[in-house]
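Presented below, as structure tokens, is a lone chain in the form predicted alone.
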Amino acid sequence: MSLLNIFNIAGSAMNAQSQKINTSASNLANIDSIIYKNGKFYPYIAKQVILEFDALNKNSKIGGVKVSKIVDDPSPMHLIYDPHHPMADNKGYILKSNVNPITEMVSNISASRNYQANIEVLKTAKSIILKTLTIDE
């Protein structure tokens, strides 16, 4: 295994974590959004990023990570009583997005810390390579 694989592995992790941060930002930005589809209004459904192992080659047990897919969060929508809301049903309830701001912030902080950890891995690899180049000096 080459020392240069570290750059591929850490880079894949940084890409995956940035995708998680983007998804979390999208969820928070659309927490009050309404989607018009097929003649009806629907609340925004939170998205989740699913990551999977990405082997360096077929027989390798080490490797990076990649985004497997982005799926809708199966959490139930919030039912809010607001009889004066223009989109309230006959009983005065409206459906709101299933985005949980606390969960999104925790996910955002976790992804940010993972991203920073991979930057440190890259810094360490760079330092090792530079030290290796100066062995004969």
Second form
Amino acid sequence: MSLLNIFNIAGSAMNAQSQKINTSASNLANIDSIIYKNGKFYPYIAKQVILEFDALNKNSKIGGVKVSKIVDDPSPMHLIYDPHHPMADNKGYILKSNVNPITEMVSNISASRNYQANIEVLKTAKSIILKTLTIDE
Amino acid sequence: MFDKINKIFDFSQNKLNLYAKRQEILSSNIANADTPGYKARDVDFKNEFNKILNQKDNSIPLKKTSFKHLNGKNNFILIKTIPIDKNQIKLDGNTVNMDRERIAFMDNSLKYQSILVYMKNEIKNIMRILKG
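Can you now output the form predicted together with the partner chain? The one shown was the form predicted alone.
After this comes the whole thing, all chains and molecules, with the earlier chain placed first.
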């Protein structure tokens, strides 16, 4: 029954969108974070979620969404002059995370709106199925 | 007698199937509103509707899943989907127009429900006759 597939489709979209919200929350929270790796300190690199179409079955042209991968944001780090900072180099500059709060807020809003749209889809599908089940009353 | 009842419901059943399938396609479009490269799809309604109207064979559709099954007429209608041709404005190749999809989704669900009401009345009439 194709109406039941809507639950899978909208559910997968909600899953993917909440992952996006999660990622942008993590980016915003770590805007000042420093990562210690291989004996060196690095600023936190913003993460981006890449969404991918997830077909219902092999040859189907319709389907849900899945998170294909989470990649590092390729935009450059911010170089800020702050000679009193303990991590400043000998010229007085420090590297800061490339998280852009504006981008994060926009992607957060877009993801949450998409999430809501999928909830509406689910609600409609549920009410239609219930009405079909009670057709003989 | 059951053949006649089947005939009464056959048309509505096919239309319900078509609307349910379209609902699924529209939900897929809404779900993929953010997916790069996804092309929005829809059913060619006129074409599919003509397929239902021109269906001559009114026997009960049966699916044969084993060679021991009796021979039924296999007249399930395959519903084709086509990509929507719209000038796209997004850079990532996505062609979903959220406003269109939402309106179509609502419109489609109301049409589905109107057929349900019609079928309900049909069943009520049959019950009235049966009870006398």
